[in-house]
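Just the one chain here, the form predicted on its own, laid out as structure tokens.
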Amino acid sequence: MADAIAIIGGTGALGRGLAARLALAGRDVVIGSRDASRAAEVASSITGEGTVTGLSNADAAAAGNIVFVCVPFSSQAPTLKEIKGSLSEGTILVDATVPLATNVGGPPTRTLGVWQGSAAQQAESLVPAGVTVVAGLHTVSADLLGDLEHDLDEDTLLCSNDRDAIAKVAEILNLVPGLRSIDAGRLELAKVTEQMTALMISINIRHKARTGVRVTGLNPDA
């Protein structure tokens, strides 16, 4: 299953939507959950050209070379510690975690300070050596991603210290029609892209909308 894409937290809204979109694009996906039976249940509800399998988090993380982590910030550290032994050298871990204040009972339009600088940098400190972290999907609505009748028309900003890793993740995400991946720079800039989630939530609340981000003026090959 080396070619499979693992999605940890795949039973949540963002992970499930991503799994469904990638399966429609013909990619094999492995959903991970703390409850393997729950993962299998969700996997069986997703159809597409690609296969979708549900396993425990640790088993899912061992299934492929690219692992998406789509969990709440409060679950990020425990989840990464749970799957650490399943991550091999050369694995790319895509962290979609956002340190929203909702994790401590605060409003969704506010983010928490993270000692390492960002949730993605915290992830980098928790994974084994040889695992590359890419931050992304922070401005993509989980609801819209999971609404397969909705045509996406937006960008996602990817940050990492490894540009080759960004390119590999972009190749996968660009399989989703209407979703374009942008190389936004080094991992330290994830602090900015994570905070954009709170900004988008504020815009959506004020305008009763479900918005996305589009970067203009780029060369099509960017």
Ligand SMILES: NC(=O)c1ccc[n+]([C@@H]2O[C@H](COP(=O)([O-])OP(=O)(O)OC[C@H]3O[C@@H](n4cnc5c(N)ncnc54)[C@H](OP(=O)(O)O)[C@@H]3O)[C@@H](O)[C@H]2O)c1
Contents of the next structure:
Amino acid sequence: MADAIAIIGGTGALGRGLAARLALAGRDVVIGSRDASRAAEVASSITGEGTVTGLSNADAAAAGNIVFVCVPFSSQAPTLKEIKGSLSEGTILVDATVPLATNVGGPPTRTLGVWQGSAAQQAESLVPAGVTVVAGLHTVSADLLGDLEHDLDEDTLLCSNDRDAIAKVAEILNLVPGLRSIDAGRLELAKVTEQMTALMISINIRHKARTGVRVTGLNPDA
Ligand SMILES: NC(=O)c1ccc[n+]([C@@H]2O[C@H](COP(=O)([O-])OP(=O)(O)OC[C@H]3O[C@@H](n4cnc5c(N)ncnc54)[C@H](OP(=O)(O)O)[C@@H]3O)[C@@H](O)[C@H]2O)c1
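Switch from the form predicted on its own to the form predicted in complex with the named molecule and give that structure.
Let us now look at the entire complex, which starts with that chain.
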């Protein structure tokens, strides 16, 4: 049976774009919000082969066995505490959070220090045992993801201590045409991939662009 996909913060820029792309690819998605009626309203605005349903964050988390978390860094910990009781053993939690300094009023080209090393590692410290954290989507522009007329042409770097979990998440994200997932290593490397967002924002500002990353030279047989 296909993995059930939930997106916490699915009413926001990144989550909504991801839901729309996955629905277009024929997958059913549940999006979560602090306000179930807002989630339902956003869900009803998304059309595709797959169905999109809107629920509270906790109910959405309970419905998914692959749960994307797409909320601002300042609300990552409270959100994880809110949904913790709904995450069952074996769930894969995909954390897209970037600890941008904008969360405390700073510039978007700077990041905040996180005690655990990265936002993804903070997530790992907050989820119940038996839940696997995968970090990803940091360099994927929500604007481009949400612009369904735009063909993506980029990679997303996935980090986790569980390679099987990376493969499962990659299988889902690879449904988005033009988006390729790459196993980038252990979860501790999320501190690098999260920093890349600040770098991309700086490049975008300087070049008035909406850029993505591409890794070259991969061995297709490996
Ligand atoms: N935007 C991008 O291009 C991009 C790219 C890669 C990674 N990211 C990362 O992905 C995450 C989501 O980005 P985004 O641009 O989609 O964020 P966003 O639109 O600002 O927020 C996403 C959702 O989070 C919920 N939220 C907002 N403030 C909250 C709060 N104080 N407490 C609890 N929930 C709150 C809201 O949902 P409800 O009000 O419905 O609950 C909102 O719709 C961020 O950590 C960001 O750094 C973003």
